[in-house]
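Below sits a lone chain in structure tokens, taken as the form predicted on its own.
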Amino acid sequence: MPGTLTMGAEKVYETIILGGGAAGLMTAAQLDDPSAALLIEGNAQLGAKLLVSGGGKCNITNVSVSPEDYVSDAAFVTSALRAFGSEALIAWLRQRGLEPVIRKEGQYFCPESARQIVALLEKASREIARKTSCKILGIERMESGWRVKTSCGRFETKRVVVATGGISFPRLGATDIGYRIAESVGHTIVPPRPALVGLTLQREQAFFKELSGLSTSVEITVAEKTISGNLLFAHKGISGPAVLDASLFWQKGRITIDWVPGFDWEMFRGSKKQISTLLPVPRRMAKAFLKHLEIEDKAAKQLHSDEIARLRSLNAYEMAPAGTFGYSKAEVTRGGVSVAEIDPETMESTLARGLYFVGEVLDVASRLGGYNLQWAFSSSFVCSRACSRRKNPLH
């Protein structure tokens, strides 16, 4: 029986999948011969990160997904998206009884909860033997393939699929084991860092903390990218969709925030209304920024030219974040296994035959909107197709 293994590795598997998240489960679900595979997961539960994604609704993918949506090598990403893009994914889910719904800005979500897609993936991969609560320790090359070392034994296989994800959300079991496995066979690791995460503040922006809980629409410019969306003031700094997307591109240095995008400053001319009333932001926020700019909250018509100039700086407010909220709050990890050393047609290592990498463990990341899960599913499809075709990866 595939599920009854001992330290002696009585069964040699065709494929062992390391990780039971989105990428691992999709790889398992797509294999032609699931009875010859084993999935190993460190958590007691499969799909732990999927269950909390999208506020528990799971933002599966987007109506429009292209290589330009990703921070990575465009040609590498293109291959996987062409093989299994968002339309193919939605069709695959529908065939299995899940009808994703579009909730906002072309984003597909589960109709009820993330449990639906986890249940679907578990069912689609049910024929594969599983080992949960099994910590992955590493792999070693053998003459006939690979030996996988875990806390619950050693298992032999012809090929290994590393679907261990990034290092975001360590409370959900995320570790750097995927990077360590890659390094053990000579792969380059693009230095990882938290992404889709809030940004912390320098002393100059300490007054932001007094605005915790307020949200406003902004445009953020970082690394020649302009991102529109809501910004949320938080106790630790700034967050919200616009900030999370901006964090994907920010490494250090300054960003520029337009707090009042599209605002017509002519509205101030001759107006008897208070400045804090005219500004299209929450009034408490308006008063805090007026204090920061050393401008009295008064009738707009009483503003001096130098005060108007200071107010207009709200269209191009420069600040240098101190850092990020860290991996505990980051939705994804930017960086990872260099795609320059991965075959885009198969997701196989070009340095070690029979070793594959899929999903977030690779140096591929994107903004909010379902793009990161789409990458997990697309890369896994390509990998499972290659594994199914290649019965003897070492020959």
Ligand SMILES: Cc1cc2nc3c(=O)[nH]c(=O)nc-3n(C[C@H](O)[C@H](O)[C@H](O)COP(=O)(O)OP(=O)(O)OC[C@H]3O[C@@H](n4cnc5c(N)ncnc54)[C@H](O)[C@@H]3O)c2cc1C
Contents of the next structure:
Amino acid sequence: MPGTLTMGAEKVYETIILGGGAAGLMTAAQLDDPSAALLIEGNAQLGAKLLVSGGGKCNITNVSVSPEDYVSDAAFVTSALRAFGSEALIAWLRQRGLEPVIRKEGQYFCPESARQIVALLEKASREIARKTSCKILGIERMESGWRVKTSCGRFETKRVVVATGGISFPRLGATDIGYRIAESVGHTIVPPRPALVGLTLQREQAFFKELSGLSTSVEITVAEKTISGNLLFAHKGISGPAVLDASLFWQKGRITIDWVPGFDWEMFRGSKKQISTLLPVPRRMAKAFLKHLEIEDKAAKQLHSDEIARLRSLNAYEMAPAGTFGYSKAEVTRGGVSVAEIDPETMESTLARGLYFVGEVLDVASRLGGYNLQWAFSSSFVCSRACSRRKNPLH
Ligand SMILES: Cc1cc2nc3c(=O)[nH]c(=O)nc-3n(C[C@H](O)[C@H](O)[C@H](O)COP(=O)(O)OP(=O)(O)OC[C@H]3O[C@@H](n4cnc5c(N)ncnc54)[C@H](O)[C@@H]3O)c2cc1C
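Requested next: the structure of the form predicted together with this ligand (the form predicted on its own having been shown above).
Entire complex below, previous chain first.
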């Protein structure tokens, strides 16, 4: 194998990439000397999460991506986004025959199916050796590099790129191996938690259950951030884009929901129409909230001032979610390997030479809209460039 050293009977790879998701595949695709590298993936198939992302069409990135879009250290994410931002990513994909399309709110998707981007990444990284259906168990530092322990043997390498993602969606192969590898060399792990996930309810919101399936436009305020979008009443709690985005900032405690953002109460007060037809929410929902507020569904102009005051609480409904739907439903993991110990120009550990972290395994997360995949691709790009430049990772 060109570029691969042989010590005794064992090959020594230039680079071993752990994880064949978005970040691992992009790292592989950008290496100058892929024939000297190995990619290891636990699933039989590469890019399992990519295939289900964006409802099967993969929301690849966004027209506008900036460091402020991320829950992380903005200074840390800046260099990777500058080096390979959304324009560069789109140009790179176009050069390889994929023409992403903007579907909504600046979000780029695959034109037909997420399979298209997985096929493109597989093709772009085809020269790299692969071991699939192979569980990564850990790494060991050696005098001149690293030994990777897996369910299909041990492999030696000069450098290791950890692209094993977060711990969301274990059914698609997610494990905590990236965190364990990081901890084994002394890295700090920012406590992980599920994000972009639905929220479960306390007893006071038991009446939401009967609204399951309804969707309405809301504004949610959490941790001093206000998020607009749709909320979906789900069987287990509340979900939908606004709730998923809010979950990124929620840890414990109260959130405030404006069920009728911008509603004109003055116009409403003088109306002869029934309250449930005037409120800009599904009728079944209006009736349930009226019952909860102990207000009869009558002509709006018949409302007493104390009833109006109670109704106006719909602009600032406070509730404390009981928890989240958990990792099995969370689109991302917030937290992970602390970026304080990673070089933002290369994604290399500042604690262990020759060890790199890319993608969601790092403490970088964002809202819906293509930002999480953009991060996976940007961080992988700078890592690959650094690996290709530095022939000897130990110097
Ligand atoms: C349902 C869903 C929809 C999403 N939609 C979007 C979207 O449209 N746009 C967007 O920007 N983001 C989306 N995301 C988030 C996005 O998919 C992730 O942020 C991104 O895939 C992270 O890339 P990664 O390569 O870091 O991790 P992953 O894609 O998770 O890849 C990590 C890989 O490592 C492998 N691995 C882990 N542990 C081991 C082990 N011990 N041994 C061997 N292999 C291992 C895994 O099998 C996996 O293939 C979505 C996520 C989900 C779950």
